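There is one chain below, alone, in structure tokens, taken in the form predicted on its own.
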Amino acid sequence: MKISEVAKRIDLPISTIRYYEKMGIITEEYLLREQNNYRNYTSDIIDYLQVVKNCLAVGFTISDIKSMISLKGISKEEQARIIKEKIAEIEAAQLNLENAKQTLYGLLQTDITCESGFGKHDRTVS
């Protein structure tokens, strides 16, 4: 399958697919070379790239994915540990966002205004 077909089927730009190749995310097992050195991809590339997209969507980095690929297979326990670590990171980020939101709500309750200058209290007495 040509790169344009892969890009269309998985909804990724061709440049992203080439980037994944350059970074080692797409390994040789998914590439077939024609005599003229054009790339053809195996049909397995579609499912594989969907896994990559899903991993990126939930917060794994390219580096994380590359590390998992380099393991050449991981146990179910190791996979569960990696996923639990990512869940813990997401929960920590959610807590930080909730704290930031509460801080902003607190700012709404103060008499700080920008009309007198950024961050200054409105001290005018009516």
Given for the second form:
There are 2 protein chains.
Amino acid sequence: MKISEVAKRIDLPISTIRYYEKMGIITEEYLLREQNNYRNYTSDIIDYLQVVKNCLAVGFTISDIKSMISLKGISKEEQARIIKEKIAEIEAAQLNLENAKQTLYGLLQTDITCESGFGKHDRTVS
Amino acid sequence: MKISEVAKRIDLPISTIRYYEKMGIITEEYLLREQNNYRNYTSDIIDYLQVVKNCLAVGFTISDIKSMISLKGISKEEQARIIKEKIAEIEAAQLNLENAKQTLYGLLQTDITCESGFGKHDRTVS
DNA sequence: GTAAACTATGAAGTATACTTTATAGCAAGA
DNA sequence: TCTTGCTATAAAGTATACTTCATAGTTTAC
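Would you mind generating the form predicted in complex with the DNA now that we have the form predicted on its own?
The next block holds the full complex; its first chain is the one shown before.
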């Protein structure tokens, strides 16, 4: 699969896909080169990039993703530790999301124009 | 309350608090100046900044927050529209989080070192 | 009253995640 | 064949969210 097809199927700019490769999160596993030097991706790249998109969308960095990729080279204990750490981060993010959502629902039910400020009367988890 | 106390209580650098003010998300409502020109914050600033932190942590931009603040000046219909839009964004983020979490749980249960790549065998929502 | 600590401003610097530009080779259809 | 379009690389540019620096006024503790 050539880069433009990947771009279309995963809905990312070509430049972004090349950038991910440069950053080391698209590896040989998903990518080889044709004789003309064009990139040729495996069909797995689509699912993989969807996971990458999900991770980036919820606040993981490219560096985080690199560390998850590199899990293959380290001990199972270390793997489990890193993965659990990431899951904890996700759960913290989920709490934040729920708080933000409740803040917004609160705004919907309040007469914002007259007396309430953004978030002014909301409770948040510290 | 002076800036250093706010910084300590909300656990943000002083520079960040001044930056938020510069970006227009800390308004007169929470801030006045003393005769010596020092910033003097109301106690409400703490709860407010916690909401700001939550929002930023889950992917909202400072610009998003500004638009939420400015809800006070616009019609209720427009307010409701913007708020519902933000809630939809949060719900999309929640889906992404759940996907990312399942990806990681999948990794925990797989023999990563031997055959599975990061995310390679996971399903994600398109 | 003076040194250390806190406050202020504006401007420049940094990190992350991309995007755009410039230049050039390769390919497919009329 | 020639033009249009896709591919390539390297380097510079952009946006967002801060942080650091340079400089200077203010306050507090001894």
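For clarity, a rigid core is taken as the largest C-alpha set superposing within 1.5 Å between two forms. This is a predicted model, so every value here is computed, not measured. Positions refer to the first chain, counted from 1.
Core-superposed comparison between these two forms: the C-alpha position of residue 94 differs by no less than 2 Å. Residue displacement note: residue 85 has its CA displaced by at least 2 Å between these two forms (rigid core superposed).
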